[in-house]
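The chain below stands alone and is given as structure tokens, in the form predicted on its own.
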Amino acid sequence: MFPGVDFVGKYRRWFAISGVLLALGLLAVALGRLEFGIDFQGGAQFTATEADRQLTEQEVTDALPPGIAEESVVTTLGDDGYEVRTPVLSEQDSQEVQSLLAEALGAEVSATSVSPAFGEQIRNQALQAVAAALLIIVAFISIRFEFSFAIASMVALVHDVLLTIGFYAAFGREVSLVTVVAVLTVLGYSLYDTIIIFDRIRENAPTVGYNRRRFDEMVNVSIRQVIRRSIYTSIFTLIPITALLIFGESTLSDFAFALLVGILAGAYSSIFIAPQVLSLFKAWRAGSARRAPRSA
């Protein structure tokens, strides 16, 4: 498959495509479009289901007390459900909001509050979980393959995570605990896809000596041998995720969106980023080894 494509030799082209997408995503983050939910910054969430009255999001906002309405976000859940997120409220304000929503919608309203300190704790734990996962992955690949493969895998994983976060910000999706689960899932999928290609590279690698031209040709051949499987796996994985994105409610839709972007990024990086980084790193290390005796 793709016999005429020089996957390794055209690495500047693939890196440029990723660079543009990453720049757009990071620009969205820099512009403050990455919105953290109450799981991370604290706040209150009110959920109404089976409402008797069908109101627009603006009408629900108008039902909230002045001073709270301006800082609240209202989301419809299906045909008769609503979710209202506000900043941190006192007990009295929370009860007032709950009562006003119940009266306006004709439905029972449940309330959930998260303090800013708890939100910060959750955020730190999420970052620690991602960092621990990356360290374990580096150790595993270094043992299973070699350190150069671990470096290439890390570059691909960071690429996938940054691309997912960037697109998440660009489309104004809210970051919640579900998003963290999605990102960890993306890490696993991306690594799985990359390992398939690395396994074939290791099987095809010559047992003695290193020659860049021969190594790059071998990497091209290895990619062609597994690219069909990689593409088909990604397509069949994306079908149910796309259905979840289209038909799921807000939380499921956010989860599906992160998975959709992450898996597409993972499929791309496993073919167009990780093998190329591996080739470049090996070439750099071989060049360093050749220069070392002359400089000694």
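Positions refer to the first chain, counted from 1. Note that this is a predicted model, so its numbers are computed, not measured. Between two forms, the rigid core is the largest collection of C-alphas that superpose within 1.5 Å. Compared with the form predicted in complex with the partner chain:
Once the rigid core is used as the reference frame, the Cα position of Arg33 differs between these two forms by less than 2 Å.
With the core held fixed, Glu83 shows a CA shift of 2 Å or greater between these two forms. With a cut-off of 2 Å and the rigid core superposed, Val180 has a Cα displacement that falls short of the cut-off between these two forms.
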The other form holds:
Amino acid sequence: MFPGVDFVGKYRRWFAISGVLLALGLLAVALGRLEFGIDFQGGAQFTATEADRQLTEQEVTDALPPGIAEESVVTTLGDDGYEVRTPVLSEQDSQEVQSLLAEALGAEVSATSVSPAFGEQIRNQALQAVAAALLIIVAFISIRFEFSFAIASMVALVHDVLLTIGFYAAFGREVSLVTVVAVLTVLGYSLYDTIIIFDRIRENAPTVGYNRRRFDEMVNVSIRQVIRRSIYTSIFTLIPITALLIFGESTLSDFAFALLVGILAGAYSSIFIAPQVLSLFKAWRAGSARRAPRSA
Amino acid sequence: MGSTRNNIIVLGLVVVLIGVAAYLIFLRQPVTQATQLGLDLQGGVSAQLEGSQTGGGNVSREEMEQASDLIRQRIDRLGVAEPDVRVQGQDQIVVQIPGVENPDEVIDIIGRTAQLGFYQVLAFEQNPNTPSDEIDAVQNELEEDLRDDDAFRRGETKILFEESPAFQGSGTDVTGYVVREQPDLTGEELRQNGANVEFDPTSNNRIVTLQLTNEGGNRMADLTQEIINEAAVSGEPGLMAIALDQDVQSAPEVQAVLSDQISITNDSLPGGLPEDEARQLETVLNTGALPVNMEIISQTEVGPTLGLSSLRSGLTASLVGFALVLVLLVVIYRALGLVAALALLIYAFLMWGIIVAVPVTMTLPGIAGIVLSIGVAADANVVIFERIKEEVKRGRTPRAAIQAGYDRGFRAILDGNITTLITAFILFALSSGSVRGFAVLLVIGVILSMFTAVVVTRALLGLLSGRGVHLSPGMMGVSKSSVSAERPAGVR
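The structure above corresponds to the form predicted on its own; please provide the structure of the form predicted in complex with the partner chain.
Then the entire complex follows, led off by the chain already shown.
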């Protein structure tokens, strides 16, 4: 497949495509579009389903007790669902909001509340999980392949995670605990995809000697050999995820959205980013190894 | 590649596993009960509580275990079905109660530390008939006033409040009491199961009686004697406040020396204490005080309708996705795809069996984990089949191509899946609740997919290619023209 494409040589082109997308996403983050849910900052959230009455968001706000209404955000979910987010409430206030909403909408109301301290704990846990995962995986790849492969897969991985977060912000989706799970899943998938290609490179790589032209050509061939698999697998994985995006409730659809972006990014980076970084890193190291004896 | 005999053994094992799974899912219990649904799918209450010491010291694991036992007992006494109470980490307890009808009452009762205290009332002030939206403001006012009272000494005394339905008129009677910082007598002096809901023989009002230990009785006698004496000197009525945690339940006037029999009453209401309040009081007092303070840090109530619709949409998504993947596998890989589709069906069924057997509680993230694992399971086959097709194009016989495909594809799959497992293990180790459910299902899914997509399909294909069945390139999705024509260029 794609016999005429120079995957490695045209790295500037592939990097530029990613660069533009990354810049757009990170711009959205910089503009403060990344919206954190109550899982991370504490607060209360009320969800009404199958409401008997159709109210506008303003009407729902008016139904809330004064004092709480001003600080609440109301969103509609689908045809007959509503979601109300408020700052942290006392048990009493929370029950009041719940019963007022149930009355106003003629619906069953589910409630969630998270204390700010707990949100902070969740955030720390998430960051720890990501850091620990990265370290262990770098070690694993360095052992099973070589260090240069680990570096290249880390670059691809960071690319995928940043792209996911950027798109998440650009589309104004709410970051919750489930989003963190999605990002960690993307991380796992991105590596998995990269490793399948690296495995082929490892298999095709000559055991001795490094020559940039030969190495790059070999990487090109390796990519051509596995690109069909990458495309098929992305399709196979994206089908159930798209189904989740379409049929899922709000939480599930947020999750599916993050996975969709992350997996597309992962498929792209495993073909257009990781092998190129590997090739550039190898060339750079070979260059500095040649220069070193001369300067010594 | 394994011999025909090995292949038959593998497939025999698969048949046995399917049998076991079928037994677990359909025969052991009705199929609707086979799968444990999480709160987000069936509705219910879940709360996470954090324990802390009053002084700020560290909470021990033992104290948390003790506290979780007490909380479980309390919920059991409410007659709620199958609560799940677990200690998590150093100082947290997770409570999950499916399908509760009165979630607020349950939440209310589990977090109570239930420290019972008897206090001599040093001064008090009441604001009768307070409208409900002014209670907070009135409490602040009363607090201000009481701080100016002679009886209030900073550091030695504190102010507790009682809220009770108005004795006359409407609204709430709010009363503030100045009491000593430490209770004069605590709930430790309560006899085992010493709290009971009873009816006052004279007024027929509902009351909660407390039976104290002998020592407690003596101390109660001392305390009431002191209250009476001081009342005689000051000329004001002597009150004793009975407080649960920081809320005064009642503050009767002490008219005689009491011993080991005390009762908590509320004569301002026509029937005495309301029934549910009396029952809650009895429950928390009899299960004893929690060894540490508990604060609810997160709480979720999911209604049954929301749960059901989440379940429905999650299942729809999984089934639609699954069906499409099966169809696509067959379209692309023909005979090979058929085998892979069969293996995926086996995978899905065994997965269900494991979920029932472990048992794993199914939650929304869990469903997402399964959906993702479908993709992973299909991928293992894609990697191998692409290898097989490559070998066929090089002109190898189907049998040799299948062998080479599995040998070469396996390493890539193994390395790839190990990285997924690493992420899943870390997720499990560092997270809690539903995220854990996702991690568990992902781990099970990855391992199981290695079995069905590598071992099972290999055995099936081994039998197919060995038993005189002729697998033509076309049957594997390889066009005739590409055989031998498209030799992989370059590195060989």
